[in-house]
Amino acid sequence: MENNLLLIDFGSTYTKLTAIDLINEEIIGTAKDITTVESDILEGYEKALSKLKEKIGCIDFGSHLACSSAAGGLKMIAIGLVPELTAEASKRAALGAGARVIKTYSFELSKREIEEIDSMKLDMILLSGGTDGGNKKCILHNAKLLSQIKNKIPIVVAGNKSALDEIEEILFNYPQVVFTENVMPKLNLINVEPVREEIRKLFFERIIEAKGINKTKSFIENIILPTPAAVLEAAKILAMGSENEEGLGSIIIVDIGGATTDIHSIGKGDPTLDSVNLKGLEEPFAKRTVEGDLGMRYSALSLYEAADKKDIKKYLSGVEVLKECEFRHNTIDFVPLSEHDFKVDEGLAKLATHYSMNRHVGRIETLYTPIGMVMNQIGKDTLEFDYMIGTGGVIVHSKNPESILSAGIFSESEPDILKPKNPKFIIDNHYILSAMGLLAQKYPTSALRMMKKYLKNI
């Protein structure tokens, strides 16, 4: 085993470094500086490295591993047939690969939609549609229109296998097309792993070069993962354990940022209530959702618009909420200093937690039929999940992070929403989750032990 590793996260705002002593399974030191992707990404890295050396001195690192969400991360669109089926399955696969899904399209694309896609600054397109042996017309129509776009964005095809030969002919002259297994081979059965793998490969091969991060190849072995995928990998190893170390069990991670709130859940999510039937798409064991309208700064106004007035009053009583949200939207680098500012930020964080959890977890739908009442579960049941883990600046710097996470647990006022009832709360107060996801790619047991050591129980 190597002695020391340097784990690097080229973030959208900051480049963050975490130095690891592998022998003792300890964090030697951390540092960060502004990400400089617009000029030379190494500038921000070098500044952060200088700060780290001031703290810990000069150390030889056996490996340098990195993840990245710089320049907006991995920006994609997902195209499917039916919104609730292949379009949703494609979106889940892209999110699980660490992508930022800008938009989801369904049915046959229009020329107007193609013009919209052509104008987007995308890194990748995921094209799906139809179960194996099912509808071919829609995906073939969409492939023909995509072949005409001016910006030749890489396309990952994950649709009806019966249409693949014809799609290959249609996209024969397209610069970069990758074919993989159908994301939904049978009705309501999703097959996300092959798609995720192809998305990540393309991320390595093309996206890193496009972002200018390939300049780091002289000292970094590889940009292993998009940052959100690194967090999901950390969540998986923490929940499931490794060959030599037991995991914690089912977990949910609440990651609140300035623009989005990300939720990761690791666990089956099968019904825990009696006489409940599963309905709709199969839920992935490792699930990630991203709420682009629920954030603390850039998305503060959309958070205000998404929230119900009674919830705003519940979490932000006595506050001019619209005024505060407008200010934060216009001042994305705002750092709270006064007690009032912290109170407002915590209230907004509770709203973000409440609504992002409501969207992530499943719900019970009650139907009354001639033979009696029927209860269907749509989505993931997290009622009995063991842990909720909070990360992101507003949670880490809060005097009462438990109150923020509590906004995401089960409530008798919303009995149909299957949020955790009695989870234990943990805080990522050292911001180590993405770093541990990287470490887990080479040393899963060490990553797991270090998370157990450094994540704070509250």
Contents of the next structure:
Amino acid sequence: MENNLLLIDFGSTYTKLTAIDLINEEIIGTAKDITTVESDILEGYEKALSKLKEKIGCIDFGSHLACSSAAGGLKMIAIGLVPELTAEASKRAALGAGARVIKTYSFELSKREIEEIDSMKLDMILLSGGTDGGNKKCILHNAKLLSQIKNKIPIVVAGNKSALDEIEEILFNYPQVVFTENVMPKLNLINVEPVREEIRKLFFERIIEAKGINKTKSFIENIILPTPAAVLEAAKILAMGSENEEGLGSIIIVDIGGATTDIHSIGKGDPTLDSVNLKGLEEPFAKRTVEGDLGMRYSALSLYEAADKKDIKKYLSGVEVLKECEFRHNTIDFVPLSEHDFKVDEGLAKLATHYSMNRHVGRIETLYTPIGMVMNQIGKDTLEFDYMIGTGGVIVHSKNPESILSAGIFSESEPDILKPKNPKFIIDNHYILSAMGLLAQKYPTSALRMMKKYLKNI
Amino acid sequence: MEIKLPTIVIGVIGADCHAVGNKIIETILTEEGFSVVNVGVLSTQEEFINAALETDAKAIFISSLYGHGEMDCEGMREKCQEAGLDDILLYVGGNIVVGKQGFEEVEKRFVSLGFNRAYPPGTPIHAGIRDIKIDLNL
Ligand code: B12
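Please could you give me the other form, the form predicted in complex with the partner chain, since above is the form predicted on its own?
Below: every chain and molecule of the assembly, starting with the one above.
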């Protein structure tokens, strides 16, 4: 085993370095500098590295592992047949691979949609449709249209296996096509892991090069993951444990950023209530959702628009909310200084937590029928989940992080929304989740023990 | 086993939770060699239709046991057409209406709803199997 490791996160704004002493399972030091994609991504990296060296001296690193969300992250679209079935399954698989899913398409595509897709500056397309042995017509139609796009970005095919041979013929001259297992092999059965695997491989092999990040390859052995996928990997190991170390059980991670709020949940989410009937597409065990309209800066205005008046009042009473949101939307690098600024940020973070949790978790739908009430559960029941973990600047720098996370727990006023009732709270106050997700790819037990050591229980 | 027969979507429609017959139908159709996609009890029209779309089913066998079948089945054919399932066969069986009514009348009403076949109470699933083989020339 090597002694020291350098973990690198090429973020959208900052390139962050975390130096790890693997023997003692300690963080030796961290440093960051602005990410430089336009010129050479190494510039920002070198600057951060020299800052790191000032702090900790010259240290030899065994391996360098990196994740990246630079240059807009991994931009994808998901294509399926029925919106609630293969289209939704594809979207979930892509999100879990760490992608930014720009749009989800269903049914047979039109020429117009193909033109739209062509103009989107995507990194990858996920094409699905039909259960194994099921509908072939739709995916064949869509493959035919996709074969004509001008921007030949990689296509991952994860649809009806009985259509694969024909798709292969249709896309014979298409430069980059990967075939994998069906994302929904049987009705309502979701199969996300093989798709995620292929997306991540492609991300590594092809996307990195397209974005000028290959320059780092010579010494960074692997840019192994998109950053959001690294966080999901950290969450998985933290929840489920490794071979030699027990995990924490079922967890939810709330990651509030300037433009989006991500929620990751690890746990099955089977019904805990009596006499409910589980409905719809199966949920991935490790699930990530991204809310593009809920964020602290760029998305502050859309957050305001998405929020209910009564919730705004509850979390931000006495604040000129619209004005504050407009200001943050227009000043994306705004850093709170005054007590008032912190208070407003905290209130907005509560709104973001509240709504992103409501959209992530499952709900109970009550039907009033000729023979009385019937209750259906759609999505994950997280009522009994053990932990909620907060990360992202606003939570990490807040004096009351628990009050922000509390905005995401179960409430009697929304009894049909299955959020955790009594979770323990943890804060990622050293900002290590993505780094630990990377470390876990090589040393899962060390990553787990370090998370237990550095994450703060509150 | 010989080559698979076509896919049939089965399930119990509406707020109806009678589960036993549904399981039996799944077992028998599977033994007969059909690909069976079971949407289960308490299923909406949309769930039957979405399942049929993704799985390329040739027929939907709807069960209704609790007596509200007629109300639950209204609009099913139109929704199928809307979804592009132009040629799908729709059968319904179980105890599809309340109490003992003259079945000829009942059958007429279901045919006018766009169902290809409707079965009186107590009809075993084998009747459905016999008829689907006729209707699909199997
Ligand atoms: C067990 C049972 C229940 C159980 C169900 C447990 C469960 N989860 O499965 C419980 C107690 C919950 C229940 C509740 C109710 N029940 Co009840 N129940 C029965 C009972 C006694 C047996 C049903 C059964 O399992 N049969 C065995 C299976 C194998 O047969 P099957 O379901 O009929 O299915 C076969 C055939 O019908 C056929 N078939 C079915 N679908 C199709 C489709 C096609 C295309 C074809 C070809 C054939 C076919 O093949 C199947 C397999 O062989 C029947 C009476 C009876 N003897 O049928 C009443 C009965 C169905 N129930 C009835 C009623 C009214 C109710 C309630 C409304 C009572 C109430 N007021 O609360 C509730 C409704 C609850 C709900 N939301 O659905 C009535 C329905 C009356 C009507 N339609 O006119 C019945 C007929 C009793 C009666 N004589 O009044 N019930």
